[in-house]
Amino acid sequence: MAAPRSLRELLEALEGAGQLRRVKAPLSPVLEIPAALRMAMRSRGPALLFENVRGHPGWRVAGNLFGAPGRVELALGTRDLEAIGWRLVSAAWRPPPLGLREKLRGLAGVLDMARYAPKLVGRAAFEEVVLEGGEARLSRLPLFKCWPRDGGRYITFGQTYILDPATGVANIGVYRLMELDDKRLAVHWQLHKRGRHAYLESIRRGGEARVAIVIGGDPAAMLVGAMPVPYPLDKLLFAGLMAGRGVEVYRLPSGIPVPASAEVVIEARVDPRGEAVEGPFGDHWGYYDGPSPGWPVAVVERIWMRSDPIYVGTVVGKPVMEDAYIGKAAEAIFKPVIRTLLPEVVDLNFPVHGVFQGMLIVSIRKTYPGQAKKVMMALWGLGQTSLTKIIVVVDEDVDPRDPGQVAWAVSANVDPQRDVLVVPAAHTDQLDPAAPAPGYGSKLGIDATRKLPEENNGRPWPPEVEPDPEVDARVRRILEGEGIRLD
């Protein structure tokens, strides 16, 4: 199957999937909206499109489009997500070619990736209509309110597109914006996101960020944002990778390339001077995060979009939400490269009620003493599992997504005094509730592996109990032979 390559092919394939309903009924994107959007995404419903948005006459609103397993495969036109990742192991992490052979195949793997790249084009979907000056004004568009203590309104899936001025790589990234008034958003760049870096580079070399907020648009671009993509990587171009194919792009004024199927595109400058008070906002932690003061504020200058608008939007909050699903599509495609750089981990499980950043299981190939605290220390280092809070490492023969079988392991494994890591003075997720400053707290590490003897005081780790095999399998025939089956 193909990936769609527009917000609207992807709400035919949903349709046809019979995944997509249509809302007639008018509702207001003040928590009206938001609330059908939190009800289908707490039953695993479809996703829905409201066709009458009260308060903005002329648009429709796509909401959770991605909530419900296989709508992201579905998205980006593969069943098999981790095969994404082993697309880019086996660009970045292939042996150097030293016969004639092996060059000739390594051309063809450079060739392979230039067509993941994105492709410039010199028409958009979104130059139907062009407001300007006083002209562009965010009350235009249908911005949610998705909490009745939010701070105000937001964009909650608009990709923020950036230029790292360093290097040029497109940086994308779905942060949330609260309008501020009619002309400016304040932008929640955490401090680990590659948005704030690029961001803080510009400001460095004396000059000032440019943004593109997108809303809508190629699906693989829309996902792209929500991924834990590498620094240096372009984020264009793992978007393609994610699609198998390149992405359209077309270049704005600003020289930033945008997706041409978006649906709506906000072209805005951030103001080194300005800071905002952002929140409060009801997070994916499940709690209101902020006010929070000294936020960089995006100036709106021109908002393009087509001349019948689908606005898309999501609700996050106490899990299992939209964003789960996202999460765990991320799992998948990024476990090739954790298990490359990291060739001990056999699986691994971010729980969704674990909020991904609060809670990793991982389960390894156990070679020698300490290769579990080994494990926890590497992830700690890299990327987004940096911010994780707690890891728990079991046995291969675990399967960390069963969290009967992970009990009986930290149950089972586990001396406190031995096996619990505690790291005080860490890096952590900015929106941690529990953590004791934005951004700074503690980790957890525990070691729910069975210990060789060098970690268990020279002691052998006692044998798990077994069946006999042939004993089982002569009882199993006798119960079954009276009619008591027990599988």
Ligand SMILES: Cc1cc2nc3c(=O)[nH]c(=O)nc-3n(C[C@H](O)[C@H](O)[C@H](O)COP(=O)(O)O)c2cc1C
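In this text, the rigid core denotes the largest set of C-alpha atoms whose superposition between the two forms falls within 1.5 Å. Given the structure is predicted, the values throughout are model-derived calculations rather than measurements. Numbering follows the first chain given and starts at 1. What changes on going to the form predicted in complex with this ligand:
Superposed on the core, the two forms differ at L479: its CA moves 2 Å or more between the two forms.
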Given for the second form:
Amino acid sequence: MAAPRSLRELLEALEGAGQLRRVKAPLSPVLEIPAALRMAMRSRGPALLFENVRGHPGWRVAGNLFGAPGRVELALGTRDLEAIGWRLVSAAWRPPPLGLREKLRGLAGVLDMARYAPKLVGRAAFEEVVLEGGEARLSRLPLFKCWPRDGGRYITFGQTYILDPATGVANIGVYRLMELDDKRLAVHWQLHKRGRHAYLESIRRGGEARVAIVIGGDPAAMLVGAMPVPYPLDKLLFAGLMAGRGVEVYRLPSGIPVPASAEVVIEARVDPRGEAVEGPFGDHWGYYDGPSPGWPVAVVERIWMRSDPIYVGTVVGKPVMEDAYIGKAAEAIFKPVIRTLLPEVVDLNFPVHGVFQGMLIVSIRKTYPGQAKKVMMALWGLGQTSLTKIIVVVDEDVDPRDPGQVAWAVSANVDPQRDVLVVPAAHTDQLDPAAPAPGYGSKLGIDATRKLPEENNGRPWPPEVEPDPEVDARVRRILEGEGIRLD
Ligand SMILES: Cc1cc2nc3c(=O)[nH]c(=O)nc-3n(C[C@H](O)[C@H](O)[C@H](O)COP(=O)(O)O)c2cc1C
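Given the form predicted alone above, what does the protein look like in the form predicted in complex with this ligand?
Below: every chain and molecule of the assembly, starting with the one above.
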């Protein structure tokens, strides 16, 4: 199955798979559409297309596109998300080519990367309507108010494009954007995010940052906005890698390339002097976040859109919501990258109720003392896993996805004084509601691996109880002879 190239193709594919419902009744983007989307997400229900958006004639709204198992796969045209990560790192796992034939095959692999590069096109569907100056007003768009105590209307699934002036690479980030007034948005890129990094670099070079906020478009580009792609890899290139083909892009007057199939593009400059108070906003930890001061302000200059635009929004809240499925997809896609950097890692699981930045369980093939702590510290030094608050390390025979097995390992293999590591005064997720300061808290590591003698006062770890297979087989036969089956 090929990856759909636009939101519209994705909606068709979802409808074809029986995973899209059209809503004809008029509903408002203020609380009502978000309520319907929340209900769909909580029940692993269908994607919804609202065909009658109260207060916004001519608009349609789509949501819960990815909020059930298999839907990210549908959007990326693959059944194997891990294979995407292997596309990136597979060369590192092979011996170098020696003979000419092997070298040519290796070269073909390099040329293959060109398939994933963005492709520039001269026309875009969103050229149909171009609103400039006083016409470019945010009130035209059906932004969501998701929760009753949210501080205003938000763009919740906008992809914020910004070029990094240090490298020229494109960054795409799904960051919430709060409507401050008809022309201004507070940009909520958090402390450690690439979008903020590119913004600070632009300011440092004396300029102001230009951004383009994209709604809809190529599904791979929508998803890559929420993916922790390692800096400085170009996110449009990574979107191509995910979709198995390049994203078609149109270059805006600001020089920013955006997907040609986008529904809406908001061009804005980020004012280095503007500092907005942002929030409150019901966030993915399940609490209201904010209001908090100091967020940069994007001033809208131009809005491009199709003549019959489809707006896309999402709702975040206490797990499990749509973002959990995107997070799980990121886990699968980046597992090969983590395994390349930390070869002892066998498997990993960010439990969906752990909000991704909250908890990570990782299994390792342990061969030397202290290795579990080495893995924790490495993960706390890597990209967005560095934001994870609690890391539990288990042996390779423990399935990190099985809460029972993990509870056993934590209970049976941990001596708290030896095996629990608290890292005080560390950086952490900016939204962590328990941290004493935004982005600044502490970490907890639990080494639930079996201890080697060096880690255990020289004592060998006790042998695990294992049944005698012959006795088991005999007893099973005897019981079955009496009509008792115990599987
Ligand atoms: C629905 C949704 C909303 C998000 N909101 C924010 C946000 O407001 N601020 C933020 O920094 N990250 C937010 N994220 C997480 C980022 O999208 C994610 O960290 C991504 O890697 C950011 O891109 P970057 O690494 O290129 O900065 C959100 C993710 C999703 C799925």
